[in-house]
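The chain below stands alone and is given in structure tokens; this is the form predicted on its own.
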Amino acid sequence: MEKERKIIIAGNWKMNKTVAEALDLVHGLRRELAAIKEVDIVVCPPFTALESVSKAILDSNIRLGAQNMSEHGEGAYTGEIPAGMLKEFSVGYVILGHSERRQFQREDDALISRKAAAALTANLIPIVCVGETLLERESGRTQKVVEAQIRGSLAGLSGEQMEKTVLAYEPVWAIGTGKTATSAQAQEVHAFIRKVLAALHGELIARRVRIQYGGSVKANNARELMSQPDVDGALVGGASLELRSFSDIVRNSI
């Protein structure tokens, strides 16, 4: 399918895969997906596997992402990892504001905006996540919640920085639950996000920003989701942990 924006499929491995398991998976992905040029393919292993995976995907069409980073450059921040350390392993992308970090680590929009700015300053591409809970959707607050997250999490970014940023719409009620927003529901929110971006940065920049869908994406629903005009890829969780399912999602997104 012909898209104005290049499709981006990113695998968020979360807290899974030893180094050996990570290498086994990426060697398989290199083999399976070597011919694909139409999609930006990104894998986001745990920090412990970044160095090994970085070497394993050298000179391939697969790019490396991290699952989080600090807003600080260095210093007395025990357990944190700054952008500069990620770049030592040729990390190009970083997931920020995932709903699990918003929920379990109490990350708020203001913190996420600082992280996004730090990532962009270091020439990393942030994948900034937004999305509503089931209660928020059922009470008709999806647009209000998503707009507030966009405005807060991207606060202070210039238009030029916004163009380099990837957004991921992840309805929280569809993450790891097996529930998926219908393609029409996904398109409705993606179109709304683009409308908010246009209000913030103008139509031209809004048209250039890639917006992924995340929430129980699988090989059998990828094609229909990616066929929506404002859905520019997927942030894949569980299905990215298995060679066949992730490879099929990438193929089915073209």
Ligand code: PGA
The other form holds:
Amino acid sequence: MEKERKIIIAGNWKMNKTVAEALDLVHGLRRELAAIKEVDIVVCPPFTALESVSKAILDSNIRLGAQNMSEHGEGAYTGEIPAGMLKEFSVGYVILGHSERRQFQREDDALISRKAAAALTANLIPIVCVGETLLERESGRTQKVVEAQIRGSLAGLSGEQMEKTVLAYEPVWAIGTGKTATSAQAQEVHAFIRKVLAALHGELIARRVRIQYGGSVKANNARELMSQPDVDGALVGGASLELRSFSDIVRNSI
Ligand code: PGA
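If the structure you just shared is the form predicted on its own, then what does the corresponding form predicted together with this ligand look like?
Below is the entire complex, every chain and molecule, led by the chain shown above.
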């Protein structure tokens, strides 16, 4: 089935891969995926590997993403990296508001929305993550939680900015656990997110926004997830660390 939106598969390497390991993987991906035109392919290494990976994917169909950035442009913010420095390495995407940052760095929706605005102003495409915990799902609060995250994390974006933004629905209970949401569960929340976007920005813009699913995506469940009408790609953690599994996910998503 031809999709209305171009599929985007991003590998979130998290805190993994030395420069040598990163290069090894990316050289393989470049070779394996050279012929793929139908999918936007993004790798998100740790900051320390951005420069080497950036050089290694020059003139290829693989794009570069970062896993976080500062809301500020420069200055006295020890340990932070701003959009401008990411752009020095031709970074095109940045993951924002990942549940691990919401949990361990206490990032909240207001901060994430400021980061998203800063990213868009610098011409970086934010991949903004939302998703409920197991407790929230079991107590029937999934939609409420996801709607609040969408409204909060994207607050203040113009329609034009919204269209460029990528969303990632990542149920926290499915991340790194081997428990994937069923394709029906994913579709239900994705459709709901699109409804919230329509209420905020109108149907036309809502139809153009790409919504990735994330949480234990593997080669053997990618096709089923991508076959859902409102699932437009995947944000892949564990399975993005190996050549075979990530390239199979990309191939199985078409
Ligand atoms: P996982 O991680 O694929 O290892 O579940 C997904 C993510 O955290 O983006």
